[in-house]
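Heads up, the chain below is alone and in the form predicted on its own; it's given as structure tokens.
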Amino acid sequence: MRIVIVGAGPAGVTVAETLREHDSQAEIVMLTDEPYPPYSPPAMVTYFETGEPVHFWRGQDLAERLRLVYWRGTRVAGVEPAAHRVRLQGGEVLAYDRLVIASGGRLYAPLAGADKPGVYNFKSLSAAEELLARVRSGQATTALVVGAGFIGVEIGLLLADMGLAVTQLVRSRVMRSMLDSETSALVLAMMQERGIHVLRGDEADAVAFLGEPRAEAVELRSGARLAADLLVAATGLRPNIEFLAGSGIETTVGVIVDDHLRTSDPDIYAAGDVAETKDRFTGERQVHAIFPNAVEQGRVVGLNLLGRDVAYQGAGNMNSLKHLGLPVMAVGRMEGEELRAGHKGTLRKLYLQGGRIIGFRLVGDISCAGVYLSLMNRREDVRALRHRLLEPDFGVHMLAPE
């Protein structure tokens, strides 16, 4: 059996080592448009800040232990699932019997003249690369970040760390999507002891991307213009699935799978941040672009193209900055009842549905991070335990008692 695997990120590599783990004869082909082997993009940072080859998580060598035929800096033009074949870019077919879709994702601004060069898309290592060269060059020492989400923060604090100065657009509030607004001004007051110039409001609101034919400013709903070396686009994450137009697969934002992680061919699966998945706790379909979901996605996705019957459980929304100087985690939603408690530059929210955890906020100390997600995850009731959840040194030894 011929498994072609388009994308080479944590999802496709997790099918690729699962398939092999359980099947020596399997014809693995693994598609990437980037140059290098596979790596991962949430260890670019690390990367970055230390020179360690971190983000090659499984080895510069992996294509070859696991015998794939891996082939670098190609692009797929199509999908042509009655023929069970893939077009790329420079003309040849390649036939499959079974097809996974982990093309990823990449950073955006919704912003005219996004596409253009210039802007830097660093969930790309090309991308990044090409922009530090930049900065180790000298060519670039002032950086413009559009958008605050995770991602768009750790970039201003790693840009701001190797000597640029750094400005932010945020048209709301730090984080948005993940921080209540008490957690999220933590944030940014150390966003901007770290020497980050944060532009709040009305004059962040960003339009469009101006330069020809090289992006090199950005122009601001009053008119104003700001101009930077560098332009990072990162107010949200888009999936790559623009190969699968006219080919009948279902899309949405992204590429729409059931419990197994089977598109709407019976041949073809998806994972990663490709992939609409459903979330765990809520039951809504959405993109959950995070490490451990695209490798517990492609383990899935693995096991039943073994022909396993294998059940997704569902996506879990979580994220966590390490490069503050202060830990932050958020996981899950912020809703129901609040318990809080600050102190000593920390803080702790949890938030209680039903007498059972849905979400947590953490920032300065993550320690108990692991309890309460394994608390939220079996969906346990804490209510006898609620005078004790926000203790400092709360932890597993803390629950035999009860």
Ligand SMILES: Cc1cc2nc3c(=O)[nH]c(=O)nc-3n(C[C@H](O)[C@H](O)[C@H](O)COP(=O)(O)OP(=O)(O)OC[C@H]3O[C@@H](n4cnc5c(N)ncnc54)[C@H](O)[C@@H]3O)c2cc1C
The other form holds:
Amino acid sequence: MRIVIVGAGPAGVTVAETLREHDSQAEIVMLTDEPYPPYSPPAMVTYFETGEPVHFWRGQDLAERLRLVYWRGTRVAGVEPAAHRVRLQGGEVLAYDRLVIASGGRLYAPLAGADKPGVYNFKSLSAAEELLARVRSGQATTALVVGAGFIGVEIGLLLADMGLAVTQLVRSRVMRSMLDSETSALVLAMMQERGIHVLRGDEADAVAFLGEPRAEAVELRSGARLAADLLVAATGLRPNIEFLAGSGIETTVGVIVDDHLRTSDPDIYAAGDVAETKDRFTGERQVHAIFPNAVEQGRVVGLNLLGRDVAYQGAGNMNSLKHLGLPVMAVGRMEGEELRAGHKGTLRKLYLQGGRIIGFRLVGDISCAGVYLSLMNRREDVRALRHRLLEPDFGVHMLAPE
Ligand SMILES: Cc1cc2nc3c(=O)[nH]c(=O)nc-3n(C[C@H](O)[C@H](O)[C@H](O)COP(=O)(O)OP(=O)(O)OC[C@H]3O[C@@H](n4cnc5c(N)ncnc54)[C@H](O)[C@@H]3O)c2cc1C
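Requested next: the structure of the form predicted in complex with this ligand (the form predicted on its own having been shown above).
Below is the entire complex, every chain and molecule, led by the chain shown above.
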């Protein structure tokens, strides 16, 4: 049996590891358009800060250890489900018995001129290396980061730490989809403390990258023009599904999968940032582009390829900022009743619905995150604990039977 995996990110790697753990015989072919061994994007900032190759999270010898046929620098250009084969960029074809689409996402930049040379991003290691090469070569001492979602904040902080004068454009608020306005304001203040010059609201509404042939400035809706040595787009993500055009595999924003992460073709599965999966709590189908979801989906796909009949329990929504100086964690939704406590430089916010925790935001001290997460995942009714949930030392010992 030949299993072809498109993508060597956390989802694809976990599929391969799960398969190899239980099947020593399967032929596993992993294709990636990048020139590196499999890496973990969340570890890229630490790698660039320290030089330590921590982003090769499963070791640089992963392909040898798992006995993968690992084709790097190989872009998949099309899929032909009826013929059970994929078409590669160079025109070659590769047959499969089962196919896994784990092609992740890429930068989405809805600004005119975003495809010009001179517009950098931090979505992949290739893109990040290109960006950092410009900094290391001394060609950039000023940077303009368009966008302040999770990746925008990470890259803004990294560039500031590397000594660049960084301006960040924050059109609404920092990490708007993940943080409530109070937590978001705290993160913004910390970015400013780290020396980032933040422009907000109308004066941060970018519409185009200007310059010919190379982008050299950003045009704002007001007509103003901001120039910098390094222009970085951090404006959003879109699943990599272009190569599925004409294949008949159903997609909307991402690849549509059933509860077993199978696509509309029974021999093709999808996992990670490219897949539209159901939310564990709301049941809504959407792309949940975070690392733990990619890994869990990879595991479920691996087990189903082994014939195990495993249903995916649904994606969660969790993220943490690691390079801000203070830990910040965002889990689940920000609706329902809000419980809040600020204590000695820390902030805890819990969101409750029907007596159950549906989300929380933590700043400064995240030691109670595991307990909140466990209560949330078990959908436990916390009404009896309500008055203690926000106590500074709330933790596992408080859940023990009295
Ligand atoms: C800077 C940064 C920081 C992040 N930090 C966090 C964090 O702290 N916590 C967290 O939970 N998440 C974080 N994320 C998100 C997390 O990295 C992703 O959710 C995760 O990498 C998704 O894994 P994936 O395998 O689905 O996709 P990806 O990691 O995107 O991997 C996709 C793979 O597919 C390949 N590919 C794509 N198209 C093709 C093609 N046509 N042919 C061949 N190969 C192809 C790519 O080269 C790549 O190997 C971060 C992301 C970035 C960029």
